[in-house]
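Just one chain is shown here, as structure tokens, and it is the form predicted on its own.
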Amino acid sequence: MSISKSCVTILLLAILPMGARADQTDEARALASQLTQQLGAALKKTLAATGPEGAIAVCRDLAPAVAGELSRTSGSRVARVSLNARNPLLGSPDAWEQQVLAEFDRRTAAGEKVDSLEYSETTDEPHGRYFRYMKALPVQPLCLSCHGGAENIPDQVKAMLASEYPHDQAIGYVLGQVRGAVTIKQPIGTTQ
């Protein structure tokens, strides 16, 4: 029994997008890792040198700068989002991101480790087709002095947060929760 040339072509077309998606996921995963590693290193260094008051500047200034640089060099939109954003202008999720973050919360409540939570898919949107990826950001011990409960946040930090972020929703977290996610949005074409 022989397979016609058109059947082989159809089979290849069905297989190729999966391979392309695996490559896209690997690239997105690498971008997310670069962002979290750079920010984590800067936060640890700053916390050791100046305490949580200095760490506010890392998240306020360095995080968007690093995300912006990764966006420019990759051609994708790289950002951090949260259902409880500290800065609504930079950290508010779109509808797709809201759904993924809600699913991360559900999966965490069902016992999955936050560190393992990621999701990707290709979406068709009014302005084109996109590969979307999200990697959950867990609440870690170093997060609690700015994002924990009122008892964890020093008074000076509370005052700085109130001044810098009058619409802050990013407090009250405990270890192991989903703080938010790194989100990657890569254009892959236009919709028909």
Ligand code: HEC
Given for the second form:
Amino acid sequence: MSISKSCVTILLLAILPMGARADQTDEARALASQLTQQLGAALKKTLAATGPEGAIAVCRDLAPAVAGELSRTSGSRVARVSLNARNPLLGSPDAWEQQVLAEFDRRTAAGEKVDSLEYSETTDEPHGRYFRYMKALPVQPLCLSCHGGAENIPDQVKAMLASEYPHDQAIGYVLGQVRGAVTIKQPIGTTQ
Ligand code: HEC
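Follow the form predicted on its own with the form predicted together with the named molecule, if you could.
Everything in the complex follows now, all chains and molecules, and the chain you saw is the first one.
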């Protein structure tokens, strides 16, 4: 009896942390896909209706608005970051995110598909413990009119980007690269 009880305890101890972790990853995955799906749908619709000049507003206004809304409702910070940010104020990665993005680039160069790149980890920081998750965003054909090479970007879009984003680094991408990632940071208590 006592043996089977302790077996159960050991089993639970072994399973529970993994279970909690899997739940957190599932939740983060769901948040990341809500963001990419909402933006992708709006981008496709607006690109078809108005072309890339009109769709700039989707990326400029809708992306931070949807990320902010998901952050408020989930209690996690939800954002998009890149090693080559267009908007350095919102899109610059912190040290942990920089490492993960660099690792995504390495994994892409080694032949992994960008679509499947994700990473999660529990981190201890001075202000507490966090569950962190990142999901890579691949450069797809519809991204090129605003993030591709000079030959992909219409002149009007170039002019708008130059005036709205004087520090833009998010151009010159080719299909299949990592454009950036959705990043999710969830507080899970204190380190004490
Ligand atoms: C119509 C133009 C346009 C298209 C198409 C577009 N983007 Fe962007 N993208 C922008 C703009 C403008 C910003 C800056 C948003 C801001 O001010 O926060 C941006 C920012 C981003 C960021 C945030 C990090 C940064 O660089 O500031 C990511 C990640 C991103 N885009 C990925 C993509 C991906 C992936 C696609 C294709 C699925 C795509 N974009 C298509 C215009 C575009």
